[in-house]
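One chain is shown next in structure tokens, namely the form predicted alone.
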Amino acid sequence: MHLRIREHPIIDFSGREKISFYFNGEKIVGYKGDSIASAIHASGVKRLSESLKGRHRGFFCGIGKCSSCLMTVNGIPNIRTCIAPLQEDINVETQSKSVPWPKVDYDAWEDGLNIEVDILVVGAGPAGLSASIEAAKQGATVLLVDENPRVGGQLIKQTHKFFGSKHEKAGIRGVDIAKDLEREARDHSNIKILLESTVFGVYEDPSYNGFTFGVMKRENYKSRLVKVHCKEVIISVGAMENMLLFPGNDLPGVYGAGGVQTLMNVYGVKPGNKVLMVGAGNVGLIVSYQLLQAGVDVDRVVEAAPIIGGYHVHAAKLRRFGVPIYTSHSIKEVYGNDCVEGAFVVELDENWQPIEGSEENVECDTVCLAVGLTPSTRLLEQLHVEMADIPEAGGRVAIHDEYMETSVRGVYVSGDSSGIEEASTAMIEGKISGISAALALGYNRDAEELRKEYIERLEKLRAGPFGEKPRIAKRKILEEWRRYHGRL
């Protein structure tokens, strides 16, 4: 069984150069511009790796933030394969759960490079991108980091075009304006940019009166340790796939909706060729249209709540094509041996409780699971940035103000990180901050008059009856940050 999408109406996957690699003893042909895992799964193959009990695990998230994927590489244990980039006649193992820990060269540390800057941007999605740019534009030196290989984050695996104002690229597809700011950030010559790098620490320095961060830069699957001293930092790195509970929801052919998203749109492979999608917000009722897109049958949507929580717009495309949209149902179990085969869906009451006898067996190899998204707060809990629970905002968040700084002066947090939005909100938010960390180092050429600007361009973009969850969950975060001060 291959994958591979042949014909697409909107990105074109011909053309690129073939490379081989062998996965456990077998030669496998991917494509330059492929992961590892892509080209796997590409191949048919939907297993990658071994869950500590022996249970399978296939590609879900795409973005290197769970461990379905760590599979062992010329040797190396660990590897994320879904952002590693494929290399000629590397050699792929399957890992089990014996797998022995990786070493670690402490000493290396001292011998890293070391990069000093005004301000360091974490995560290059549109919200560090933007936030990068527009610090640089203000005079500040920024280098922005991305544990990917390309940037744009989730940019580059959205097809369909923006909605919003002019200034907020309305109608420009995702993929475009992830190239454009790509070129801008590229262009200027304050930006340094550092690709397959995560930033995994920040350390306490006397000699430096700043912030020193560690990175580990990843080359040809093997790291460098790099030491990073800045005054000013921005934390842009995105969110999380959540997760269902429900039994089989391990099976490799279970995958989260922006994994889905990354395998089409970044690769061009499909998940499988029959899917069952559960969750009729936005992201999943345009990502079932980009798998009919894709050429993947989308069995039916369903959906918890008792009403579409997305644009009717975009279920009204799934509508013409045929795809039935189920309210008040949701998923019951996933079966199959190795990968997924099928599942029950079955309808809720108003107590969103299992109606019983309402099981129905769906025939699949994919589900594929559009349930929201948790922010990344890792990074900024290591900063002791104070923290608050904002169900809107999507869970667990760092307290900020309207300038998009946290509790602990000189941390700055954009993006999906300061709470799940779209990435139109992103890009402004990223503005905000990028210009608030230059003009706190003394930078201004003209920031406090954009700062202003982009402040109100995302109130306008913010209003209306689908900005209603956001306004509550920043109204909500600028009262906790009310509160904080007001302890000090």
Given for the second form:
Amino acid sequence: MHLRIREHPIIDFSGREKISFYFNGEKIVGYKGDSIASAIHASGVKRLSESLKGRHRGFFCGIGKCSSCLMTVNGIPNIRTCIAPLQEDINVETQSKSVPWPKVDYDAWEDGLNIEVDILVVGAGPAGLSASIEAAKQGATVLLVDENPRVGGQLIKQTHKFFGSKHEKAGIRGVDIAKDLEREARDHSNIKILLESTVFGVYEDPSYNGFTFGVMKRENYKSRLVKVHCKEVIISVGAMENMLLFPGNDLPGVYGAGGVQTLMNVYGVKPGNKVLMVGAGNVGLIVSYQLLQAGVDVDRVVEAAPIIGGYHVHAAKLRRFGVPIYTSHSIKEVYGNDCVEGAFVVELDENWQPIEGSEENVECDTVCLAVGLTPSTRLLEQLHVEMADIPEAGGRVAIHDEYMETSVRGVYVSGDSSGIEEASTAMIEGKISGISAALALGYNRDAEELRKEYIERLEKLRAGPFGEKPRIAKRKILEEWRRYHGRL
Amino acid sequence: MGGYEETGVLSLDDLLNIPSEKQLEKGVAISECIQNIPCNPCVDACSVDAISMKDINSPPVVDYDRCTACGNCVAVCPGLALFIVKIKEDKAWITLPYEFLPIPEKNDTVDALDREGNIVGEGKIIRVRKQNSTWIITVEVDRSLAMIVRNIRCRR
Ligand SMILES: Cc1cc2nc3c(=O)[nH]c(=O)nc-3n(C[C@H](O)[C@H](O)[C@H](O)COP(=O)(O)OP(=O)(O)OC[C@H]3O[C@@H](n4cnc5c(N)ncnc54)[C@H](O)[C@@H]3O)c2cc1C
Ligand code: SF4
Ligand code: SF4
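Target state, the form predicted in complex with the partner chain; input state, the form predicted alone:
Let's see the whole complex now, leading with the same chain.
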């Protein structure tokens, strides 16, 4: 079974160089630009690893945030193959639960590197890119770090045109916005970009008056430690996809919607041939449409709420192709031997309880979960930033002021990691955080006026009914912020 | 069947204003974007100011007398929610954004689909062009289908 997308209406996957490599001893061919996991998945292998209890694990998030794709590469264990670029002739092996000590000379801590900058920006999605550009425009030196091999965060898989206003590049496809932002960032000589690098921890360094971060830079599947000294830091690390509880939710073939989008639109690989989509928010609707564009059949979309949560225009695009959307319906269980073979969906009553006898069998090889995101906050917790549980923001988030500064001086947040929202608002929040960080260091090229304008633009975007959730979230965050400062 | 919030399918009653026969004969942009969403590139795309909006969260309103049916807004709309409808005697020309392969060619016969993806008739491709990296297709259908057909499917 081969799952390559042969032709695509928006993205040109043709003309890519072939790369051959070994998977469990067998020779497989992938393409330049593939990750290891996408090349393996394209050849029809869905089982990438196994759990401690020996249950099969498949591709899930596609952006290096879950751990279902850990494999041994060239003798080095625990490589996150979904974000590790494919190289010629490498040796990839599935690993069992207990991983032996590496067979190779494994220089994990090989010759450390030191970098000193004004501002460290963690995450190169729309928020981090905008933050870096804005801070650089003010004159600050910036180090922009991302653990993925490409710049752009979620934008690199968003083939659809964006909403918003012209300031946030509305009407342009997300993939093209990513290219624009990358070009702009690379044009600034005071922005240094470090890819395939994970910022993993904050340390005390008595020799430096500022923050010290540990960064793991990956190269040829080996890692090297980079020590970063910075005066200010902007955390724009995005979010993680939510899981849903039901029997069989860990079978290979159950994916996060973003993971499916990454497979299709970044690597040109189909998740399967027939999909059940769970969730009719914007993400579920958009990804369903993109599945159709990739030539994948979408059986239906089920949504637990009584109405469609996403924009009507996204729902209409799907319906015009005959894909039904079942509101007040949810997934009950997924079945299959080694991977997904089908699922049972069930109708819900007005109390969201399953209606007995309403189960329906949906034959499919793919179940896609689009049931929300949770902000990534591990670095913020390590920095001892005040956090608060705010359901409208998607969970636990750092409290911050309207300039995006957290309770710890010099630590800023923006984008999805400061509360789940959208790319358009992530870009503006990024700009505000970048300007604020630069301003705090004394760089000031009309910074205050610009910042005021950005804050007004943000408020306008959030003013409508679909902005209600983030509006409530940000109001609560500000209230928590005031309460915290009242306590001091 | 419930309303569009349940089904994802608009009825004509949901549309904000319906053009007159005369306006349809001239050819006008029809907006099927009726919710309050934060979006306004259609307003900027129109060079004759035929699309207005109270603020960025309001739905667009097309001034049918001003609209020249140029199609610029169709190419830019991220919701793929703008269509041009023009009545020509017993036929209707519908111009729609299309993001699927294969791209039909001029004079092809295609299936004409309604808002639920049902085949409701046959269409003949009149024009195919690309603007703002989006294919814009004009298809000719029976006049009675002017406000019904909103998609096509290639038979090739
Ligand atoms: C399917 C889908 C459809 C969407 N459609 C739209 C839409 O139409 N319009 C819209 O406005 N928004 C849309 N969004 C939302 C939008 O994509 C996100 O809100 C936006 O990307 C958030 O930007 P961000 O910069 O905060 O995070 P991200 O884009 O997620 O970027 C975060 C980056 O941080 C990196 N990172 C994380 N941790 C570390 C670490 N420790 N070290 C180094 N790097 C790290 C990640 O690799 C990633 O590149 C959609 C989202 C999805 C999933
Ligand atoms: S078709 Fe042209 S003139 Fe008419 S509303 Fe659209 S952009 Fe304006
Ligand atoms: S561009 Fe399209 S989706 Fe955006 S407001 Fe205009 S009609 Fe609606």
